[in-house]
Structures are given as C-alpha cells and as structure tokens.
Amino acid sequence: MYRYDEFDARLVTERVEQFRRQAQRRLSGELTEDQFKPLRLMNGLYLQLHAYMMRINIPYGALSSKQMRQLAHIARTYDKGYGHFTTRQNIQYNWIQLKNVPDALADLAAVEMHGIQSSGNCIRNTTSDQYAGVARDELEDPRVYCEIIRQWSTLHPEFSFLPRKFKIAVTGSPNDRAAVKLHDIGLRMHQNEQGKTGFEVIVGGGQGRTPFVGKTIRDWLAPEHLLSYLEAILRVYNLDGRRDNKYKARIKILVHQIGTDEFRRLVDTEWQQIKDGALNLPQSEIDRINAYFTPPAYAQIDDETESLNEQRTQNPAFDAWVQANLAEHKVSGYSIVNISLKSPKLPPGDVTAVQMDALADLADEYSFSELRVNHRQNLVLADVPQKDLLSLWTKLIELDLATPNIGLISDIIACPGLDYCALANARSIPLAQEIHQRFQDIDKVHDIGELTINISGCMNACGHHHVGHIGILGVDKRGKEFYQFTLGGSSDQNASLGDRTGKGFPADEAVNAVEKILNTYIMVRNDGERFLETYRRVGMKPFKEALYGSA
Amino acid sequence: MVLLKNGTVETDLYTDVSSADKLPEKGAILVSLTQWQDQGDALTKRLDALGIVLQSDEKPEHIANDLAHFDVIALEFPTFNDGRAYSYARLLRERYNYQGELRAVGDVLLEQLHFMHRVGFNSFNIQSKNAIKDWEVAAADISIWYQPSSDNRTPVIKLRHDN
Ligand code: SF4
C-alpha cells in the first residue's frame, strides 16, 4: 500500500491548517456562506438539508486497518456512529458539524487521509479495480498509476476550476471491474505488439442525464507520457468545455458535440507541444511508487480444495457465501473475500463504527491489515488464506456482514433517493430492500445468477441505473412515485447503456415488474446463459410482452 | 480594489478603456481585444504604456504574435469558478513566452492567489483591507507542489529524485 513520504504528509497537514483558518473565518462571520462555499467544497464539505456532509477520499479504494479504525473514530466522535461508502470509493459522513470538521480532518491527516478534491469542479479521486494486485487476470497493478495520477492531480493549479467535475478510472485487467468506459477518462492497461504495457485512453464516458459510453482516442500510450497526455486532455477540456449549462458541461458533451476525431486532433496538437517536457514520468518515480505495492509475504501453501469442500458440504450457509462472495486469488492457497454491505437491515453502503472496528480487526487477523472499497459499495479482504475462510465467515455472521449476495440480485446499488436527497423523485433504498425481501430463497437467487440491479431516485443517475442489467429510475408522475425500467446496461469491458422497456410502474407494482422480467429470463434463457447475455440475444420483445401484455 | 503586484501594493497606472468609445491620446491604458484588432496601428504609435484585457472566452492565441506590444496582459475572471484563464496564463507564459505583467482581474478571491501565481500571474486586482498580509498568507499556505507549472517552485518529483 502507498505510504506518504514527508512531502505528501506535509501537504495534507498544511491543507488542514489552511481549512481551519477558513472555517474559523466562517464561524466568526467574516466569510458569508457564499464566500465559504468554494473553500469548503474544495475540501469535500457539502451543505445538505440539515447538516454538513463530509466526503473523504479512499484513494483507489485502498484502506489499512489503521485507517479503518480512524474512520470508525470519526463516525463515533463527530457523527452519529456510522459512515456511508459510496460508488466512488469514498466514505461520507452525513451529520458533521462545521466546528468539528478541522479536528476531524486533522485526525484523518494523521492516518494519511483527506477530503481534498472530493467535491467541486476538479479532478476527483481516481478509482480502480478492487482486485488490483491480486486478480488472476491482471496484467499490471493499476494502483501504481492511480497513485501517480493522485499526486499529479492534487491541488493542480490549472485544473481546479474546470467546467465540471472530472473522474478518472484505471484498470489493469482485461475484465474491467473499474467501469473505465463510464468515466471522463478511462485508462485500460494492455500490451502493444512489442509486448510493452501501456494505456488505452478512453474519454467522454459518463452517466447522469445524458449517458455515454466512452470513446477510445488513443489505442496505446506509453507510461512515461501518461501525465503529459492527461494534461493535454484536461487543457482542451478546460479551454473548450461548455460553461453555459451545468448539465452540458461534462467532457462527454464536448466529445459528443465536436466528435471523437476532432477531439483527438485537439488533444494530439496540444500534446505535441508538451510531450517530452517536465511532465515526463521518469522510470525512477514509477519504480519508487511500484515498490509500495510489492505483494505481502504470502505463505507457500496449496489450495485447500478438499478441506474447503468438506466444510462447504457440512454447512450450506457457508457454502452459499463461498459460492457468491469469493473470487480467485492469483496466489495459491488464498482467496479474495468480498464483504457485502447489502444486508437487508441497512441502506446499501452504510457501516456502523462497531462494524468498522471489527472489520479492521479482521483485516489484521486474516488479510495483511488491508481492506478495499469497491464501486458497488461493498468491501474486500483481498488476501485471506483459504484455511481461515470458515473462521472468518463465522465472525462476519456475528457482525451481519456475511450476506451471501455478491453479484446476485440483492447486491443492489441504490442512491440515497427521496429518503435523503432533495433532488429525488422517488425512493430508492426502500425499493432495494423490497426486492431483497422478495428474492430471499437462496436457490432461486442462485438460479437467477449474476445480475446487477441499479436504482436512481432521479435522472442524475447517482445509482448508475443506465448500466444496471436491470436499471430502475424514479420519476415523478403527477406527484406520485413511478419507476421506469431499462434492460441490458453494463459497465464492464463490453459496456452498454440499458434500453427503456416502456412506460413506468407505480411504486406498488415495481417489485412485480422485476419479478416478471426475471421470470421471462428464466423462460427464454439457454443453458448457463446469464441475464445480460440472454437479453443481448433475444432483445426487448419478450420482456416487453411480459411487462405490458402483447399489443 | 487594490493592485497587488509581486507581493506589494502598487498604484494602478493604467486606465481601463476597454469599454470606452474613444481612446485617450495620452496615458497608460488597457484596451479590449476588439479595440486592438480594429485600431492596432494607432495604438502602437502611442508613446504611453499599453495593456490588453482578455475576456474569459478570448483565447490568447489571438494575440500570440503581438505580445511585444503589451506591457500588461489582464485576464478576466467573470466569476471565480470560470477557470479558463488558468490555462490562458500558462499558455502565455510557457508557449508564447510572454514575460511582462500578467494580471488577474474580475472575481479574484484571496484563496485563489496561490494557484494564480503558480500558473503565471504576477499581479492581481483584489478586494482587500490588508493585501500584503493576505498575499503572504496565500503564498505560504501550501509549500508542497506536485506539478510543474509556470512558476519556479520545485515540484516534489524533482525533490525526490534530484539528490
Ligand atoms: S440520483 Fe437523484 S435522487 Fe439519487 S442521489 Fe442522485 S440526485 Fe439524489
């Protein structure tokens, strides 16, 4: 894991003191809320309906157990005892008081964390694959470049007042778990014909009101040019991105309006001027950062297939969890363990301080003291010896953190929706919970298999409904909550936006609609075919008929 | 409004005539891009100092070949969050090699002085009761810089690898 050196640490400490002065000026009335707003936003502080919300970056989703304990401490000391993990590998606290924020930030700085650029029209937290460094299909560790991008983008003097927020994601695997095609910039590592690893550069993906799958503007970029090329893209965007309409200000609109070829030409022209300059990434720096990500001291052990099978046969609940929540580790004898934050009892992504502390202990005991956060609002213990799986599971059960549903129907992304968000048309979380209730039967759940349901409470799409296999969008119809459905969305390497089924359903029919869609799938699928594959093969027709009757 | 230049408060010798119909015969002035494009010949014949104000939608490439004529280039921030002039400043300094006074005008917040200085501004029109002190605070707030820019502050990467 990356550790701050003296420079990184000094920057974050100075930033806390700067904000302490600014908050003091606000509290004394020297600054109005309007004047204070840009300052607090640059430090991740939003003003919500009743309180401030503080958003803290978890760079590319990596957390040490020490950091997790500090997050628990913040939840307990300054908030109401819990935190909320977001789809952007961040954590949010919803009930923080301004007078406490500088102290909370100082506590976070002590464990190398901060909220810099977690909001505002600047380059946000760079996100990545939650299995980085341990995935079997990985080519190279993307976290090295995420960290390089994190440093380059932190307090970038030229790009702190962009037309709109800007999000970058990096994947080092052909199987994209970082949704790189749905970011302002997506970087996919792959080898060129000479066998050298570089980046495919994808721009202009995004969700929101006008969703787009990103376009490739460069097939292969050498790592030494990464920062100059990013700087060229950002400069073109800063100069030419629209500023007249907040909903048309993201880079995706610029790319769409001038066209991919013209955008590429502008970037290349700019890049030629700054390439091979001061932004060239020396190999010594790549190596320096790479050294932080050397694998932990794995034991030389074999896969525990036999004893694990025995434990699974004896314990069906454990078996269900192993089947759903584990992923293959590149080192034999180890497994990647996903921890679902989608228990029916809590809103998706919420974790209590007690759970956070316990998770930190589990990370110490079983997984080299590290945790990860993924973009589906779940957590990961990346390096668990297979012989320890049963004992880990037993402890997770006690914490209500062993819900066996990763990648399955109840692993739902839901935005805060009408329960918390002023912009919402409809509730998201209760619908997620209702779906969870309806599909309890474990055999049925496994029979349905891999499925993502994403729910947004309005067209801003914070719940990523466009890329859910089943997407659900809350709309307002004459003061009533309605839900529109889309089918066939995906955020992986074959990213696609879902297609609308037709008119929406009132709240009390929404879960029935989900059931109809799934019954249709079960009826028309081929053997072993996932929902998404079936939809791509058969198209909308049978689903439409099931939902609306044949016309 | 005070003019903060290279860390001290100075009297602004320039009159902003960018929205005037007629140009004065004498005295240091700031003109608009249109005035420069329409009356460049007359303006270059004047003996007094000349500056230009670029609005946030006027790219510096329009004057890239004329830089020698200007003692001041002022870049307008219509609102603090219109960040185009940050890029304009770097282009003027790094690409077009402009060496003269680069002035930030408009909605310039104290908290932005540091970033503005980093991209190449060396003077600022600001609202402040104690501009020198404000400048000192802004300049000293942060002492670590990750990126190379138009200032001569040393980026961290050089500090890490050059010794
Ligand atoms: S999608 Fe809409 S309702 Fe949901 S959090 Fe975003 S803005 Fe709020």
Given for the second form:
Amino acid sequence: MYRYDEFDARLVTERVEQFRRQAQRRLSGELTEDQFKPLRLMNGLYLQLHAYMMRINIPYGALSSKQMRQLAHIARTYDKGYGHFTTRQNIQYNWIQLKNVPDALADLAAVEMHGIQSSGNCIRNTTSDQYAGVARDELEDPRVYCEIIRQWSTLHPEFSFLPRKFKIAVTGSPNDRAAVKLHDIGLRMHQNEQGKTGFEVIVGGGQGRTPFVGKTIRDWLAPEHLLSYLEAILRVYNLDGRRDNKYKARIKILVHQIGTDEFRRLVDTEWQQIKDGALNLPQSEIDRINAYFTPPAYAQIDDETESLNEQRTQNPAFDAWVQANLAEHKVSGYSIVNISLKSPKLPPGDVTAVQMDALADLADEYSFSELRVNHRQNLVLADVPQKDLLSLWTKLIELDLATPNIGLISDIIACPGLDYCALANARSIPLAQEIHQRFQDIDKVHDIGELTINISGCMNACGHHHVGHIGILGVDKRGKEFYQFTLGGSSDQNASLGDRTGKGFPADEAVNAVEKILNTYIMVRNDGERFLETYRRVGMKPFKEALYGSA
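One more: the block was the form predicted together with its partner chain; return the form predicted on its own.
The following holds one chain only.
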C-alpha cells in the first residue's frame, strides 16, 4: 500500500487544524450554516436528514488492518457503533456530532486517512478494481495510476471548484469490475498493436437524472501522457461545463450536447499545448509509485484444489460460500475472498465496530494485513491461502459475515434512502431487507444465478439503479412511496442502462414485482443462460406482461 510522505502528512494535519477552527466558529454562531457549508463539504461533512454525516476517503478501496481498527474506533467513539461502506469505496458515519468531527479527523490523520475532496465540486476519490494486483485476468495493477491521479488531483488549484463533482475510475482488466463506463472519466488499460500497455479514455458516463454510458475519446494513450491528457479534459470541462443549472452541469451533459467528436477535438487542441510540459509522467515516477504496490511475500504453496473440494463435499454450507464468494487468484494456492456486507440483520454496506475490529484481526491472520472495499458495498481479503479458507469461513460465520451471496439476488446495492437522506423520496434499506428475506432459499438463489439488484431512493441514483440487472427507483406520489423498475442494466465492460418497465408499484407490492420478474426469467431462459443474457435475447415483452398483464 502507498504510505504518506512528509507532504501528505503535513497537508492532512494542517487541514485538520484549519477545520477545527472553522467548526468552532460555526458552533459559536460566528458562521451561519450557509457560510459553513462550503467549508465542511471540502472536508467530507454533509448535513443529512437527522444529523451530520462524515465521509472518509479510502483511495482505490485499499485499507490496512491498522486503518480498519481506527475506523472501528471512530464508529465506537464518535458515532453509534457502526459505519457504512459506499459505492465509491469510501466509508460514511451517519450520526456524528459537529463538535466531535475535528477530533475524529485528527484520529484518522494518525493512520493516513482523511475526508478531503470526498464531497464538493472537485475530483473525488479515484476508484478501481477491488481485485487490483491479484486478479488472474489483470494486465497491470491499476492502483499505481490511481495513486498518481490522487497526488495530481488533491487540492489541484485549477479544479477545486468545478461545475459539478467529478469521478474517475481505472481498471487493469478486460473484465471491468470498476464500472469505468459510468464515470466522468474511465480509464481501461490495454495493449496496443506493439504490445505496449496504455489507456482507453472514456468520458461522459454517469447516472443521476440524466444517465449516460461513457464515450471513448481516445483508443490508446501512453502512460507518460496520462496526467496531461486528464488535465486537458478537465480544462475543457471547467471552461465549457454549465454552471447555471446543477442538473446540467456534469461533463456527461457537455459531451452529449456538443458531441463526442467535438469534445475530442477540444481536448486534443488543449492537450497539444501541454502534453510535453511539466505534466509529462516519467517512467521513473511510475516505478517509484509502483514500488509501494510490490506483491507480498507469497509462500510457495501447492495447489489445494483437491483438499478444498473434499472440504466442500463434506460441508454443503461451506461449498455454497466458496461457490459464491471466492475469485481466482493469480498465485497458485491462494484465493480472493469476498466478504458480503449483505446480511439481513444490517442495511447493505453497514459494518459494526465489533465486526471492523474482527475483520482487522482476520486480515492480519489470513491476508497480509490488508482489506479492500468494492463498489458493490462489500469487502475483500485479497490474499488468502486456500488451506485457510475453511478456518476463515468458520470465523466469518461467528461475525455474521459469511453470507454466501456475492453476485446473487441478495447482494443488493442500496443508497441510505429516506431513512437518512434529505434528498430521498422513498426508503431503500427496508426494501433491500424485504427482498433478502423473501429469497433466503439458497438452492433457489443459486438457481436464479448471477443477478444485480440496485435500489435508489431518488433520481440522484446513489444506489446505481440505472445499471442494475433489475433497477428499482423510489418515487413519491402524493405522499406515498412507489417503486419504478428498470431491466437490463449493467456496469461491466458491456455497460448498459436499464429499460423502464412501466408504471411504479406501491411499497407493499414491490417485492412481489421482483418475484414476478424472476419467475418470468426462469420460464423463458435457455439452459445456462443468466438473467442479463435472457433479457437481451427476449426483450421487455414477457416481463411487462407478467407485471402488468397482456395489453
């Protein structure tokens, strides 16, 4: 993992003390809430429905066990004993008091964490593949470039007050687990005809009120030009992006209105002026950052597949967990372990302080003291010896963290919704829990197979409903909660936006609607066909008939 240098440490420490003074001025009444708002947002502090919410960056989703223990401390000391992992690979605390925020930020600074640029109209936390550095299908570790982007973008004087918030994601794999096509800028690493690794540059993706899948404006970009090309994109957006209407201020609107070709032309014109200047990224700097991500000292372990298969045969519950929650590791004898935060007992993405402390212990014992956060609000232990999987699973059961549902129906993304958010029109968390309760039969869950359900409580789409295989949007109709459905969305390398089924359903009919959709899928699918494949083959008609009847 990257470690702070003297400049990082000084910056974060000074920012904490600066914010301490700002918070004291607000508490004393010297600043009004309107005056305080831009100051708190620059430090990741929101005012939600019931209390302040503090968002902490987890750059590219990577956490040390020491940092996880400090997150547990923050939850226990300053909040209500839990934290919420988000779709941006960050963590939020929903009940923090303003008087305690400076102390909490100081505690976080002690373990190289902060909330700078986790909110506001700036470049937010750069996200990546949760399997970065260990995935068998990976071309190159994208975290190196995520860190370079973090250093370039932090308090960038030209881009601290953009027309709207700005999000960047990087993947080093042909199987996109970072949703790069749904970001303001998405970077996909691949090789050109000469076999050199570079970036496909995708611009203008995003969700919210006006969703778009991003457009490729450069098929291949050499790594040494990464920062200058990003700078050119941001300059064009900063100058030409709308500032008169926040709903039309994202870069996706600019790209859509002027067209991909014209946007590319503007960027290339700007880029030609700066591409060979101070932002040129030398290989020596790439190598320096890469050294922070040197693989751990893997043991020489024989492949444990035979022994693991025997354990799975003897224990069906363990087998179900292995089948759903493990991914292939590039090193023989190791596995990538996904830890589901989708137990029915807690809202999706929530983890208690007790669980955080225990997860830190498990990371120390089984996975080189490191954890990852993914954009589906789950956690990952990236380097677990296969011989230890049964032992790890047993301990996860005791923590209620062994739900075998990664990529299955109850692995639901849900925003905080009306339970917390002042912008929401409907609740998301109770619906997610009702769906989980309805589909508890593990055999049926595995029969349904790969499926993403994403729930948003309003059009801002924090629950990514546009790209769920089944997307659910909460809306308000004359003071009552209704839920609209979309089908066929996807956030992978073949990203697509879901199609709306029709009129919404009242809250007490929403789970029944999900069941009708799934029963229809089971009826019309071909052998071995996943939900998204079936929908793309047969289209909306059979699902619409099941939901609303024949016309």
